[in-house]
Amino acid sequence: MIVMKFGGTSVRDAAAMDRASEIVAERIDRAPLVVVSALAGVTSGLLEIARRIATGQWENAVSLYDEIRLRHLGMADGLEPDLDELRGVLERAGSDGRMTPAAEDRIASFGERLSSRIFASKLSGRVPAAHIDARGCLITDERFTRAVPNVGETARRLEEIVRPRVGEGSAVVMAGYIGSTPSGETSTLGRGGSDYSATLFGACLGAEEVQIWTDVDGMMTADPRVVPEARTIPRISFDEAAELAYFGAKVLHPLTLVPAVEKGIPVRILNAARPDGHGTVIAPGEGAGDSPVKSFACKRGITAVTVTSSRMLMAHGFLRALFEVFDTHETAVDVVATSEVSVSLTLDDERRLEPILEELGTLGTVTIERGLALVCLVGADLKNRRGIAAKVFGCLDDVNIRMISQGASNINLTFVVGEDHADVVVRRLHDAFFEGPEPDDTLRRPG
């Protein structure tokens, strides 16, 4: 069997649904399990509804609900019960006058619930197909909006519920992104979690391959919106792809590859608009390529936090105390740089920044800098290749590099720049390593 996951742009409207269902039908002999995202923009719309309810904007929330309702009703029959249920959830949240994480998850879940029903309806017009509610299979903890799957229980339920329905000549359609707690409350895996659902299902069921169908030809040497000359990477290793996903490559959710890596299941990125393409295969081992660098990724919206304290000098336990603050507030750190009396680190999640800064203030003087971007080079054995750093920073001699991280990993070199310089930096690096056209971007030199 194979798992086929279709992203929001691949199922954005009736025409896209038809194309995607045809792609599945052509592969029916491989016993496909189809995982579907919400229609493009719907999850954002549902979360905006939740925000409007939380801020007392009931009429504006209902107006947006009506738009989403009409968008879905024209695509398939039998959706009224789900849409009426969504309206009921909104009314209860509105009457409570508050929006809990659990209520937000209930609202957000309807995007995938509706799209998967529509897809199953479209597919059943071509081949035998069944819709299975993912909430009965994907069991998570109660960390609403960012729930963590219980892999053992999820695997047991997939074997019991899904395995008998997946077979030669038939297909199963399920929603990505959503699950439920042991008590039956709807939960979500966080934005982009449909990719994670797909590889988790594939790992639990022993799929031969997980296919991620999106709107690009595969993983690219850079974001094609920033570098039009970016090329498709034919083959890349799990580790390299995971680094790119974590550091901003939008094709994959950062958690996507974890289940696949553990089971050694290849993941293939494909373009739903060009289904005959090879795409990018993500698999164990080093991918082929002429350049030592496979790709450049960029993560924007970065904040740098620096803690300076003379107590750090030759002190035991200072770093442990510092990182315990971030652990307590469940906030991930991307890049770390240290000197004798200071530590600088970056994060992309400011939701708990205020209490973090308050606790860090007990360790030393704290300063923050916003409006930054992480630029990451990924490739095989970069740490041991001579001249890589010289080539990178040689073409960025007029850029203020805030932080540098190399050595912790063999496959990446990461540094921090101002967010307003990020696109220019990526274009210059791509030109340097992939011999693209001479860039016409310039940066004003200091002074």
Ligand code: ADP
Given for the second form:
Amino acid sequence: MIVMKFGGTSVRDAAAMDRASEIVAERIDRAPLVVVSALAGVTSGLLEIARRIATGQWENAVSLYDEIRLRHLGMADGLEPDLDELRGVLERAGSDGRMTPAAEDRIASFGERLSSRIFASKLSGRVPAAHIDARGCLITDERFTRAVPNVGETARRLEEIVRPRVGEGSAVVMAGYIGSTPSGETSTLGRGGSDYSATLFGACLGAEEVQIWTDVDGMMTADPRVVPEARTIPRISFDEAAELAYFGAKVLHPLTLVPAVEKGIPVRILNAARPDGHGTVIAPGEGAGDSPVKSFACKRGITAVTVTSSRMLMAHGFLRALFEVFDTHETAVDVVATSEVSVSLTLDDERRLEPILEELGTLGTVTIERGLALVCLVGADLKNRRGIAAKVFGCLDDVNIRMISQGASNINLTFVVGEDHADVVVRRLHDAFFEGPEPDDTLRRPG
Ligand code: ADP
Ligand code: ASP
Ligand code: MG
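Output the structure of the form predicted in complex with ligand ADP; the preceding block shows the form predicted alone.
Let us now look at the entire complex, which starts with that chain.
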């Protein structure tokens, strides 16, 4: 079997759904499990409804609900019950007068609930296809809005509920992004989480391949919205792609590759608008290429926190105390730089920033800087090549570089710049490392 995940733009309207279901129908002999995102923009719309309810703008919330309702109705029969249920959920949240993360997830889940039903109905016009509610299979903890899957329980349920229905000549369609807690409350994996659902399902069911169908030709040498000349990367290793996803290459949710790596399942990124392309294959050991750098990624909205204390001098236990603060508040740290008397760290999740700053205050003087971006270059061969840092920083001699980390994994170099400079920095680096004509390899298409 294979898993085929379709992102929001690939199912944005009836025509896109038709194209996507044709792509699945053509591969029906590979026993596809289809994982579907919400129609493009719908998750953001639903979260905006939640925000309007939380801020007392009930009328505005309802008008956005009406738009979303209209957009879906008519794409398939039988959507009214879900749309009415959504309206009921909104009314209850409105009368409670407050929005909890659990209510937010319940509201956001309707995007995938609706899109997966529409997809299943379109697909069953072509080939035998069953819709299965992902919430009965993907079991998570209760960290609503960024729930963590219980892999054992999810595998058990997939085996029981999905396995008997996947087979050559028929397809199963499920929603990405959504799951439920053991007590049956709806949860989500966080924005972009359908990629993660797809690899998780694939790993649990032992798929031969997971295909991520999106709106670009594959994983590219930079975000094509920032660098229009970016090239498609034909092959890339799990390690390299995982670093890129983690450091901001939006084409994959940061955790997408974790289940695939564990089971060694290749992940292929493909363009739903050009289904005959070769795409990008992410697989073990797809190492070196012509350029020492495979790709550049960039993560915006970064905050740097610096703790300065003379207690650090010659003392041990300081870093442990510092990291414990972040651990207690379940906040991930990306880049760390230390000097004799200070430590700087970056984070992109500010939800717990206030209590974190308060506790860090007991360790030393704390300063924060917002509006930063992480720029990351990744390449399996970086460690073996000389002069990379000189080339990188040589073309950025007029840019203020705040922190530098030569990745502990040996395959990345990450540094921090002001957010306003991020695009220019990525474009300049791309020019410096990918000048000249594109190698033939990237143009290759299968026979
Ligand atoms: P989907 O809705 O299919 O999940 P996303 O919008 O989440 O699609 O991801 C695809 C987008 O990721 C592309 O349109 C592109 O702008 C962006 N992107 C960022 N970095 C990269 C990269 N290195 N390679 C390809 N796409 C990238
Ligand atoms: N629909 C969700 C989002 O927009 C999940 C996804 O598309 O992967 O974040
Ligand atoms: Mg995505």
